[in-house]
Every structure is written in C-alpha cells, then in structure tokens.
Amino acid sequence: MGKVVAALSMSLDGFVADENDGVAELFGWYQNGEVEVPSADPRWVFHVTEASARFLKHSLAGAGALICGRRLFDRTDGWGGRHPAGCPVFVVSHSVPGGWPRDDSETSFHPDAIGALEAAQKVAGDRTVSVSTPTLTHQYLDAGLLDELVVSLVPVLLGTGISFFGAQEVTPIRLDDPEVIEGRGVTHLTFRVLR
C-alpha cells in the first residue's frame, strides 16, 4: 500500500483558509515562479520556482487518490469533475449532491472517513492517498492511519480562519525531523508520523 499523506498550504499561524474559506493568501506560490508545471487538467498550469517545481511534480506524479470532505468539494465545484492531480477523488459526505456521480468523473461519495480511506487505498495501490481537509486529517491521525504530514508553510499571518491542527483526541503525535524544500513565498515541510 502507498502512503496516506495530509498535504495543505498553511499560514505561519496555522490556518489553511481564512474565515471566509479563502485561500488566496496561501496559494500565491502556485504562480510566483518561472517554471511551468502542468497539471493533469489543462485548465490548471502552475508557474513556480525551481524548488517548488520539484516538490509539486513529485506530489502530482505520486498521487493515486485524493480524499476530501463535502465542503471542499462544494467550494471547488468538484474541480469540474477532474482534480488537478488527475487521480480519483473520494468525498466523505452523508449525501450525494445533485448531478453526481457523473460518467465523466472518477469522483465517488462515501458516508464515513474510514470507508473512504479503504476505497481510496484499494484504487491507489502503491501510490499516495492524499488527504485534503483538516477534519479528515485529525480523524486519520487519531486512528493512527496517517503516514506523513506535508505543510507548505506560507509566510503570512491570517489571524483567524480554519485551523489545520485542532484539538487532537490522541496525543502526543510525534513527528520525525522534516524534509525541507525552500521555495519563494513558501517552505515545503514533509514530516513522517512516528508510531
């Protein structure tokens, strides 16, 4: 099985979105460089620094499945049916939105986080299962199912918003020393979860 990895851009004060779910202050690094990195969907092309390009290409190439919650799915309009990583998307939701599932999209809906993870791992095989929401990150950390935390740390203080790390039920959670990639306007930190 591949790794289960939670990966999000985060402000220096720990937020993954502002109080209105906005991410503009956190996603600037996707367009602040000279190296073009195409996504699996031609609608999204990133222009990043050389260091961030290495990080991003590795992340995109290794993606076997993505798990998200219903709020992120709704905010992105389901990425129009195709996530930039080009992998199947597993949405944790108690209901299925109108118009879904669609024949032109590898998006499925699951009523619980563990079931979504099991389905994603089966599809991903030895590739990475990416977790894209704080709530699911907390659940998988508490259950001992998360292998890595990847924080793209952006030098901004949002002051308030949606926190990446809330009150974990199972603590302490110990992490290995980070692998560090310094980009422009972002530092990519990869932490292995110690068990």
Given for the second form:
Number of protein chains: 2
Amino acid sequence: MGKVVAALSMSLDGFVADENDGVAELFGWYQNGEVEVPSADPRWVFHVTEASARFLKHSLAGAGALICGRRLFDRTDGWGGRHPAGCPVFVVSHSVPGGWPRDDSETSFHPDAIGALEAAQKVAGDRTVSVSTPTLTHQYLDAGLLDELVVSLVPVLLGTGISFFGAQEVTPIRLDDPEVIEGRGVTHLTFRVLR
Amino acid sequence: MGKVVAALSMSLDGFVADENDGVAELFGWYQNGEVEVPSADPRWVFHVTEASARFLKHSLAGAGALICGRRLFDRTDGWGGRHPAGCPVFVVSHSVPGGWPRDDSETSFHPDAIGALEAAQKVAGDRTVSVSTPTLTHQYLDAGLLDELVVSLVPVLLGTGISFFGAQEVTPIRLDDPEVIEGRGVTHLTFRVLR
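Would you mind generating the form predicted together with a further copy of the same chain now that we have the form predicted on its own?
Now the complete complex, all chains and molecules, led by this one.
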C-alpha cells in the first residue's frame, strides 16, 4: 500500500493559513521561480525554483488520492471538480454539499475520517494518499496511520492563524530526521513518523 | 555592534520545553554524537555529531552576552554562576534574588528588557547577544531589535508546552531563507529577520 502523507506549507510559528484562511504569505514559493511546473488543472501553473520543482514534481507525480475536510473543500469550491494533483479527492463531511457528487469529478464524500482513508487507500494503490487538513492529520497521527509529515517551512512569523499541529491526543510523536530541500522562500522538510 | 540572536531548540510543533519546563525530548542532540565540545563550565561537556559540533562551537565562540528571564534563571539556578557559553548573563527581573549578585559571577539583574539589552550590547561589543527566553524574544521582535532567529528544530511533536513564538504583537515578521545544518535528532536553522 502507498504512504499516507500530510503535506502543508507552514510558517515558522506553525500556521498553515491566517485567521481568514488566507495563504498569501505561505504560498509565495509556488510562483517565485523560473521552472514551470504544470498541474492537472490548466488554470494552475506553478513557477518555482529548481529545488522546489524537484520537490513539487515528485509530490504531484506520486499522488494517488487526496483527503481533505469540508472547510477546505468549500473554501476551494472543490477545486472546480479537479484537484491540481489530478487525483481523486475524498472529502470528510457529515453532509454532501448541494450539486455533489458530480459525474465529471472524482470527488467523493465520507462521514468519518478512517472510512475516508480506507476508501482513498483502495483507490491510490501503491501511490501516496495526501492529507490536506490539520484536523484530519491529528486524527491519523492519533490512530497511528500517518507515515510522513511534509512541511514546506516558510520563513515568516504570522502570529495567529490556523495551526498545523496542536490537537493530537497521543504525544510525544517522534519523527526521523527530515530530508531537506532548500528552496527560495521555503525549506521543504520531509519527516517520517516513527512508531 | 554584534548581532542580537534568539537561539532555542524547538519541537516541530513549536515548543521549547514541555509544560513542566522539561527539555529531555529537545536536548537529546547535545549528547548523541562522537565529537566532544567543551563548555565554559567543566560540568557541562557536549557530545554531538560533526555537523552539530560546527554549529555549537560557532555559537559558543561567538557569544558575548546572554539575556534570559527570571524563570529560566531560577530553573537553572543561575547556571551555578557561570553559563556554559562563558559570557556575562543579563537577567530581566523585577527583583534581585537573594544571594545575588555574587562577586564570583558576571550575572546582573535588570528591571526591563530593553535596558537589559542595551547593557548586554555594551559588554558584548562585536560579539553576539544571545536571547534565551521566548517572552523576551517577542519583545525584541516587536521592538525591531532582533537580528536572527536560530531554531534547532527537533523532529518531535510534543502536543503541549512552552511555545517559542505566539505573543509577538507586530506580525507578519518576514525572515530570510535559513542557513541549514543537518544534524542527528536536530536540524539547525538560522533565519535573518528582515526589516
């Protein structure tokens, strides 16, 4: 089975978005370089440094499924039905939003986090299941189901916002030393979760 | 004048100590390698990896003064009168503890943070003033007086504890991309504060 990976851009003080879900301070590295990296959605083309391109192409190519919470789904309008990673999307939500599911989108809705992960892993096969929401990351960490934390560390202190970590119940959680890729406006750190 | 630097070991979720001021999970890298690094206090000898030795020797050699809060001073019993970095210590405290100041110790007490920094900089000259307490770090960040943040990032999630960041009032604070030194059980990240 593929790896289960939580991957987010995070400020040095631990935030993945500001208080209004804004990510302008954190996503600058997606557009500050000379290497064009296409996504599955023609509206989204990244322009990153050589180093970040290596990181990003690897992430996009490896993605077999993506799990997110309802808040992120609503915020992005379900990525218009097609996530930039080009993989099926599994939304953890107590209710199915109006207009969904759609015939033209591989997006499904699941009432509980563990069920969503099982369904995502079935579809992903040997490819990576990517978790895009902090609250789900905490649940999978607590359940011992997360293999890697991928932190794209952005050199800024936001002061307030939505935290990546903080609500997992089982601590400490020990990690291996990270693989480090030094970009511009970002340092990509990939930590394996030790069990 | 020398740089003003806040340097701490921090968990990936932003804690510099656990809820009881414990640092066992964070200070392992000081004793997990083969290179002996002496300190100014013969009771403290570090054993670190080659990479961390480079980082640590540079830190110790460059230290011209150290500033801390009363809590850390009490917790360490004033480092027995001599900090491992071998430099004078400036304690920000509303009161002077019994038995202090001592003739055999370059430790002084200052009622306010900015005054302590001015006194420390005078003594340090061209050498670094090192700030060892989160609350003082926030004050110096807010006042635009901090030059660098040195985060020895430890691959662990503690869940709770004493945060490095979070109470600075002026945000966002933008930093330069870090210098990275990859140790064992730690990744040393040195960020310049942009103004």
